[in-house]
Amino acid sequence: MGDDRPIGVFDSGFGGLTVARALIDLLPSEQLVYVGDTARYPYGPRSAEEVRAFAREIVARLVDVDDVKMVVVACNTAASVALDELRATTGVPVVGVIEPGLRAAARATRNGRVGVIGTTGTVASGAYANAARRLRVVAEVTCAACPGFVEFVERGETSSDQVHVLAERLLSPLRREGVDTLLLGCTHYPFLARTIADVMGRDVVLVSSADETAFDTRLILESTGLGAAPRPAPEHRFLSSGDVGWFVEMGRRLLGPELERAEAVHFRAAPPPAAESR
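Sought structure, where only the one chain appears, the form predicted alone:
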């Protein structure tokens, strides 16, 4: 018969739309409910406990109100600090973006040197180093924080001179390390792929976790019997905790025609995050 309940997806803002795009393309019968927590973005400079609280609040909404059958944490910062807790306390399967992306990068490297870029919070958490140990990744994994990248994406500045200068500075340590594969360890970063590729050079392979996360999601749906019955393209729902008009304008440009409108969702207020140094 199939389970026609939606899949919940959330991110601090627009970055998780890369994962949503991959899910829509790979699983055309599945409906998504996407939450962009734009009122409290970016998550990167916030404390781990604050991000965990946000993640708990969003997942509770998705499960209790939207009746999702599964949750995809399409935010590296949230996944790095909250995934284990969410898996232990949520009554539906929970998928993150860290392990799928790292597996893909480990397969792609030729010289055994993998770079990972992420927010300050993701890198400080040690999530990728821990995942590399769990997965027994043979490659040498070097992580670098890229403060400021998320803000550029959220403003729609993905190819400006300013973001190129910032990328030159932040990525220089990875170039010195001689990595031949670079994992974009934040779901916002694929929107900067052209700039990042220009800086890293043509011999460096860029890896996004979006497609690998979609494949993991499909495997779980198949193994648990939670997959939806075949049906025409379902109507996806998009929720924003911030300016809904801005979310639709930016989100449609980044995702595509599926994002025609969005609904407002309200979570507890939080102080602005501490500014990350550019």
Second form
2 protein chains.
Amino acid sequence: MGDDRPIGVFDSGFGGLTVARALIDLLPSEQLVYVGDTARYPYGPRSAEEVRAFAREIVARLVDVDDVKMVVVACNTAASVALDELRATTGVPVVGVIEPGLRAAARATRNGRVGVIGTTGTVASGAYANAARRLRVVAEVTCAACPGFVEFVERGETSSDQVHVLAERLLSPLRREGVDTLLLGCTHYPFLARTIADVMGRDVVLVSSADETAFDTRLILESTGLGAAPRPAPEHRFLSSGDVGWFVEMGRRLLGPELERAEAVHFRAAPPPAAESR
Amino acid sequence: MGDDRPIGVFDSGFGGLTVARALIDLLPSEQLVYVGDTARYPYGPRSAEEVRAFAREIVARLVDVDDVKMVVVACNTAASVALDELRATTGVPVVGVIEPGLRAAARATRNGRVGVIGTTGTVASGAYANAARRLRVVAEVTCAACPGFVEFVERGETSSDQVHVLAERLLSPLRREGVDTLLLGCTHYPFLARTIADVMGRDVVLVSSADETAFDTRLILESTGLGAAPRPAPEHRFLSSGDVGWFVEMGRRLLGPELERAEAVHFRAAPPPAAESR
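Could you output the structure for the form predicted in complex with a further copy of the same chain, given that the previous block was the form predicted alone?
Below, the chain from earlier opens the complete complex, with every other chain and molecule after it.
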């Protein structure tokens, strides 16, 4: 018994590797196939229609070629614009990275005030505000963009004075709002959890999108009978549409030693997006 | 788009109607087919093998005759002994009533101390303790049996001095433990929420198994693309294996006015269980 097919995970780049990390830790018998669409990264500045087309293409590849039993959309941008369509058109369950964290944060708050931090693009897209409405979250949700956080994480600089000063400045509106729960709405942010916790204070609960997405994935696998039978840790596969060496080097910082090598995958070419401020 | 087939919900009797209530409120476009196996009620004192056979029989009926797209095991006893088998053998997703609440309670606690209250049978079965281990819940989970609560609810007596005195006595071990989150691990208990909150104190968060099961059901429907398209509230169906008139009369107290009539359903006869103390 058990379904040994892999779980497909995709992101525009590396951030989704923190979701992959959480999945590996929570579901050690499951095999992952991760697609990082680094050739067309970042998705943030692209149009919704373009992102939906990319997402369709990646999911078709995961389902048709890699025979995945489930798809995790580990990209905030894609989850916010493509999830409904993917769920309606894909023959396997699909989870996104926005709703699990929001649901958990709404559950965790005591005073009904939840903060969400994300990239400028994610916050501007209204993805969390829309999801809060759709899920009928009763808590008051305040979003704050944190431009610069991703760059600090990608440089490996997660606890310097500079990042602390930046966090003080970006998080002060949420402190003024008195949020007692803070959702880390970008897959890079768990690396800054200590700095963020120092700034917000020990009474504020931090909720990780990556962890909550892994919990929801487990629930879906179990309820649909799609979980793998217990087995030794399978070898995961990592596919990158851009420079494979760069992907491995950057990716190991976010995922860890399981990322030893990556394979090339090719998608339709797309023009580079306009300059983005994250 | 959308799958308009009903959701199957079953319980040994009436308690699962609070789960049905939560489903109706959260998912107003979904139609329910509820089976209350009142002819063989209660399941608590029966052997695990017998309960598994009953659950198999009811789920086969729901899938083969009623064409349900998903099954909610709204019975603590059946969820604790039959869920794995049902998930592995049923072609539609299956959720139980134990894990959703436990997961939410573990997420909601601040001090890591979670209380669970249930019937004597549920607590003695170790269902919540087992689920906590299986889900790798890190919180300390303390269970307390609350014999008598179900009888008060079924008499419609939810805020009398007597029920308050009983609650004081039964909940005092959990107060001594300093739990900051209390899971109502029996589908009848939300009717006693005010009394329980008075006794536990306003700082203790109450988590309802029924509500959390409805949230997980929504997640599974959405992620699998099985949700119904938006539509006016469909008429739900209620099936009882015992006295239909009694089912409607008792059931309306727990579900509300949507329960206007019930149909008879027949399962294999089974000897009455040994006397139970709930």
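Note that the structure is a prediction, hence the values are computed from the model and not measured. Numbering follows the first chain given and starts at 1. In this text, the rigid core denotes the largest set of C-alpha atoms whose superposition between the two forms falls within 1.5 Å.
The Cα shift for residue 148 between these two forms, taken after rigid core superposition, is 2 angstroms or larger. For residue 86, a C-alpha deviation below 2 angstroms is recorded between these two forms after rigid-core alignment. Relative to the larger rigid part, the smaller part rotates 17 degrees between these two forms, based on C-alpha fits.
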